[in-house]
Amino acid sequence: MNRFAGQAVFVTGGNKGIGRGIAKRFAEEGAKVAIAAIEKDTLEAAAALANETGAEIIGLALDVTDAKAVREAYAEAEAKLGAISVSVQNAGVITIAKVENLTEREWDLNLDVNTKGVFLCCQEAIRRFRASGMKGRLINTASGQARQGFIYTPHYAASKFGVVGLSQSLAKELAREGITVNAICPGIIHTEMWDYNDRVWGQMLGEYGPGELMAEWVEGIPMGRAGTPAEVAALVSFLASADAAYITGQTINVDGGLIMS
């Protein structure tokens, strides 16, 4: 499929896990893609990523949580690719801890980067449809803990409870626009956010091995096996498509039958 040729696509926390998934998915289909992320890496991963799939691919140093930050990666991203079409709010972080131990600044870390971050970065992407015309797509990762809080993370659940409240009051506001805002919620995915979660969780929840915890949670998904980034990619870019032009305020599971509602 070539359905995005030509179109700029933004995608927060594009680096790894997930996000390299869905950058990867969108220059596979023809997307120049824009990966804006913290880390360090970002400028080599989208070199590499760029190598893999011959698409025109740029980094950019982003602390989705700094306004100013946000308004010039995005004007940087334009400048370099053309007005973008498709912007997707990937940039996460977890901590786990328990209640009594759960610092403020863990809690602001969590609703600053998993929450503020995707607003500030869906309200640059929204200015920049308007002034470009644009009937964009935005897309924004939530979690299976948008749907059910978990042991240890109230602070990570109510960050991503919010990308859901977020998502559907911005869908409400821009529907009239031909502009359309969705969610997405992610179950257990071969990540290394992933990786922390089945360390930090195993430690805390019991005397468990590297891999068992996780193996534990995996018995109980219905398909019985994690995702995959590839396969969360396929729905963000099935909801940026023309396909999905009549889909908007929702919030989808990708995770194998894990949380069915």
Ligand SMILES: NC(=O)c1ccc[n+]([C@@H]2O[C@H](COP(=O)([O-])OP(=O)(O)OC[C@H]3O[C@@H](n4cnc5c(N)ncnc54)[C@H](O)[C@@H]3O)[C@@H](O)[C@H]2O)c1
Given for the second form:
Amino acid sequence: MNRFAGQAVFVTGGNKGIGRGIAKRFAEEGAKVAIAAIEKDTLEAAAALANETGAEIIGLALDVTDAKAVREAYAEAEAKLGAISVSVQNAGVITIAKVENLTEREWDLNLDVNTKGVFLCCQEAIRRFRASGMKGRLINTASGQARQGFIYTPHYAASKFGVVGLSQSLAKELAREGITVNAICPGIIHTEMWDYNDRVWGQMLGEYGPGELMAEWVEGIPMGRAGTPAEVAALVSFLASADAAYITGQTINVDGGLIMS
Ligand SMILES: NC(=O)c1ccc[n+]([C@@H]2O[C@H](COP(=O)([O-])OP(=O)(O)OC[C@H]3O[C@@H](n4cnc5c(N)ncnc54)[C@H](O)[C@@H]3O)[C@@H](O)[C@H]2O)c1
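Previous: the form predicted on its own; requested now: the form predicted together with the named molecule:
Full complex below, order starting with the chain above.
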């Protein structure tokens, strides 16, 4: 399929993990892709992905919590790739702490990156969709923790429930302009974030060795296996495609049946 031939797509957190899978899928389907992430290796990650896919991919150093930097990153992406038609707000962080140890800094970090960062990128993408007359697509990465809070992560759960709320609100505001806004809820996807979860939750919940907690939780997934970034990317690319033109304000799980609501 070449559903995004010639289109410009913006993916936050596109240098690794789920975001890299999303950027790769769009590149393989003909898009020019801007990957924007906080890590120093983002430019190299873009070059590697361009090499792998043969697509035009640019890397942008971006902290999604900084409104000015967000405006500049979208401006640079459009100057280099043309008008953006799809923006995927995927960058995220997680920390894990018992309630009495959870610091205000951790609370702010999770809400700032996962919720405010998603909003700031949506806001700038919307300004640009309106300026170019694009019936653009916004896809926001929430989490299974936007469906149900989990132990030791009230701040992360709050930040991801927030993603669903802001996506629905924007979807209602933008529906008449043909701009769609949807949220996705990955379940257990093997990335660096999951390695952190396995180690820290594993230590807090019992005497789990490396990989053991993950294995136990994966056993609880109806499909009996973790998901891959490519499987999340398949949902994102569908929501960005012409086939999803009548879908907005929705929150969709991609989790092997882990949560059925
Ligand atoms: N891995 C999972 O099982 C899982 C499950 C549910 C939801 N998610 C969500 O999926 C998204 C991607 O997660 P992942 O597993 O690929 O994690 P990851 O740790 O591999 O990647 C996180 C990405 O976010 C970016 N990022 C973090 N802070 C940033 C900031 N301030 N500005 C710009 N970029 C920033 C990083 O650069 C990185 O690219 C996150 O929103 C995460 O909450 C992951």
